[in-house]
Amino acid sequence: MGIGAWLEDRLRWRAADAFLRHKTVPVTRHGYVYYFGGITLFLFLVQVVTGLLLLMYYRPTADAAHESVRFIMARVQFGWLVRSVHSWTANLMVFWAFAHMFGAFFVRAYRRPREMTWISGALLLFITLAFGFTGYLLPWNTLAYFATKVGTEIVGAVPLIGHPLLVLLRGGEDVTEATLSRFFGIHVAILPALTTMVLGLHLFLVQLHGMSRPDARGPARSMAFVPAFVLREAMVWLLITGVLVTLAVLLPWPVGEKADPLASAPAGIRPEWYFVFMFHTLKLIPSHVLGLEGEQLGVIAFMLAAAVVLAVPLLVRDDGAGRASRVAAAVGAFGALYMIGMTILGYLRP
């Protein structure tokens, strides 16, 4: 029997091989929409490899956290490496997850029958921002630990629940050890159980249901996923490997100063980029509106956005003439210019 026959009597892997061989991928003039989620899981697959090569000599308590993080920037042989493409991959992984959302919301990803794979992927991207929350405070630098602190403060602004999610996050009242301790179990254990089940599922229903075609008039084209697509696609990976190794060559990723908890904040203190936009909405929110604290009113408008677009697909029902895409595609645009805005205006005015 040769091993063709011997793997075919006990996976059925011809099934999934004539499966891939005949499933195909549209041509349309957005057909660049369908490389973003492709990308998206390439980083996360960096992210899991680099993880753990760093897991080998990270130590995560208050006294060796950043003293193991310069050890591998200074004495692992191409560790300076591999914690910069880690670093710039995890950002490049969030800045990909946003456009891979809003690529899929604007070509309708979202319609009868996909539902599920839209809500499937929005967890995703939730979990994305939590791996990058999680692992910011991870090299126990001053910016990390004030940003760390700033973040969680606004996660106890959430009312009624607040201040027992900000004891829970932080082991305490405040930012310590127990904190750090916490927030690795969370990167590396639980925030990766969480994504192998979610992703599973996606990709499952991504293969079940197919690429979602925007729009339906025209001839329907279309070209094979194997081996034309699977092609373009590792060339994008191909790409990104080049500008992650670009990057991380000629702009290694910082160490920081050592945090010191007794240590005043430093001035302009921030989140990383892809949280600036709410932090700098809230600063600008007035101290007291209708009888609410501004802080509180904040957070409860971005828990609100956060359910709505968890619940895009259940909003968004066309009568025929496709009155609600266009209006859902009005405010998604004005969802992004508003991140966009914000974020800038944040960096500008610190």
Given for the second form:
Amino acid sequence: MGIGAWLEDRLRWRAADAFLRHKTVPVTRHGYVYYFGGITLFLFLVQVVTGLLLLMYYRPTADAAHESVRFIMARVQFGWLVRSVHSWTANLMVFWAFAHMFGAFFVRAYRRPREMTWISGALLLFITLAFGFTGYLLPWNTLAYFATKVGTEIVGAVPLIGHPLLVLLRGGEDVTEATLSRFFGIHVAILPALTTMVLGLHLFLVQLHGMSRPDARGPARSMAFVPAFVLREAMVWLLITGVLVTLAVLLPWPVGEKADPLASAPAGIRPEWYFVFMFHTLKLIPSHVLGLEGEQLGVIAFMLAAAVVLAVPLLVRDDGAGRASRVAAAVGAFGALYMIGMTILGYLRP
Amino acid sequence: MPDRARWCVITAVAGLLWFFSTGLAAAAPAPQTVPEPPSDGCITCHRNLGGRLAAPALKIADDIHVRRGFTCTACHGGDAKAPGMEAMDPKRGFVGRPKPADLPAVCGKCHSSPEIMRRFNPRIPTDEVARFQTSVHGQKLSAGDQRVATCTSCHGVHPILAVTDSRSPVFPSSVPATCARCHADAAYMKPYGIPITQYAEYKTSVHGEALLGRGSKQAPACNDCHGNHGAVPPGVDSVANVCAQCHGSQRDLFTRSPHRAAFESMGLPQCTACHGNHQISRPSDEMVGTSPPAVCAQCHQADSKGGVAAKVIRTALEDLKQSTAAAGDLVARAENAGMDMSDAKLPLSDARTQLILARNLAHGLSLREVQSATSEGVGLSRKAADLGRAGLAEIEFRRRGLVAALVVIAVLSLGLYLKTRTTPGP
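Now that you have shown the form predicted on its own, what about the form predicted in complex with the partner chain?
And the full complex, kicking off with our chain again.
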């Protein structure tokens, strides 16, 4: 019995092989958006591998965290590469996750029967942001410390459950070593577990329903998933690898100064770029609006926006030609422009 | 609406108005209260007199003595309770405006009395008048010179402000200007035949820049070297002790150096012979050597024993300075390229400390001590430089690796691209 037959007898892999060979990807004017999900998935895999390597040396205590990251950067063989790739990948992954979401939104990939695919994807985007927020603190440097302090204070503005949520996140009233070990636990155990489940569901649903075609009424051109699409996707992944390695070598991610909880916050403190649009919005809202605290109002607005993102398939139920789809596209475009505009403003007017 | 209900509404509205108006009043910032001077007869009359006679009463509320409960009669005598001119009756103890020669005694009535002073400030010294008598000002005053500085010349009058009050003429940063009022006045100083350039020189000195430019109250003003109440120019043999109030290590080194005996025999003032007095500029390595601007060249020939020693010290300092600068440059380049150079910064910082130490040791003129410090510093800077070079080599290695990786990626991408051309597409 050959190896193929031996494996087939035990794994029934020929069924998966047959499935992939019959799988097709639509060919459309905006076909590039079909690569965004794959890029995000690839970056996630890079994060898993580099994260596991970093775990070998990282120590999640206030005394040792910063030193261990410094050790990784200076002493561990190719530690600088692994850590810089991990940090750059985190940023690129957030970017591509947003790009994937907006891409899927504008080609209306959330329509029946792909509602659950959309919802699981939106959850994955939120999980990615949570990965970024928790991972940012782990080097325990000044910027991360104060950005986390500000970030968790914003969480504290959530109506009713804000303060308990803040204490839960921080592991106390203030950002301390308890926060560091909590964020570490969330970053390396809870979020990966959640991601495994939601990503598994998301990928399963993508295979189950296949790739969405933007306009069901047009001619149905497509390409084979294997090998045509896989070859193109592999090429994109290679290019992304090149970008990552170039960034890691030419712009190694800095370690920064060790956090000093007794020091005053440095001037111009701001969160990572993907939270700047929210941060700047909160800064622009007046301190009191309609009897509510401005920050509270902003947090409510962002929570509503997140709920709207999750509920897109339930809110837009026409076939793409109706009024709801046009309104949704306009709202989505406004949302994207708002995020970009506020991010730029946040950097121009710190 | 029944009357009772109407009254209830009116009462409630009035109550609310009262409540909020009270709240507003409480929230409004309290007006700043200016302390009123004690309303005794002197102040009341003098304020109404106008002109020169009103001047003493106008700002008297700021006077430290008035704030402590003293009145005009404490210095001028008289009876402040008397309603008219009889308040200034000599029979009532009125002494009028004290003459300059009498001022030390007038002020000393309280300021030389530990019993009185401890009631107001137990830490304040009570020997000011005694020290004033030993000063050049005090001695000239005793000799009948009424133009010299007395208490009010420096402390001001009407009001006399606390020394800690930044408006006081004897607040640390105001002292140089206060002294300069007389000492920079050519006409005023002419009878004494002393220079008038001290203030102009001090302003450009390292001390003047620190005190007047940066507001550093640690920097010395005139009184820190000359004394205040007992002001005299420091004698030749006491200059090092005066400077040692801040520069103790340099004084100790100088005291055990061969310069001490030589300076004494030549009648040279210690620190100031090399550093100057009022115009002390920031010390530099160029001060050591055998050619101008080196101060050693003022006394030593280049080929003399002292000249050779100066050359050796200068060479040692320059070697360390150059090696530290070169190491710093290497470390900075590696750091700017993204390398973590914290391991190199420690020896580099230690090397810079050795340079400071060696510069200080130069005051002791011990070649062995200076060279020991500089060689240790050179060793440390070499260590930092090696780490800097290693960092730059690592950068080079990484960049070569990047090029190799990009070539591999490009070849693989090209292979994939060619493969897609031969594979059935859309």
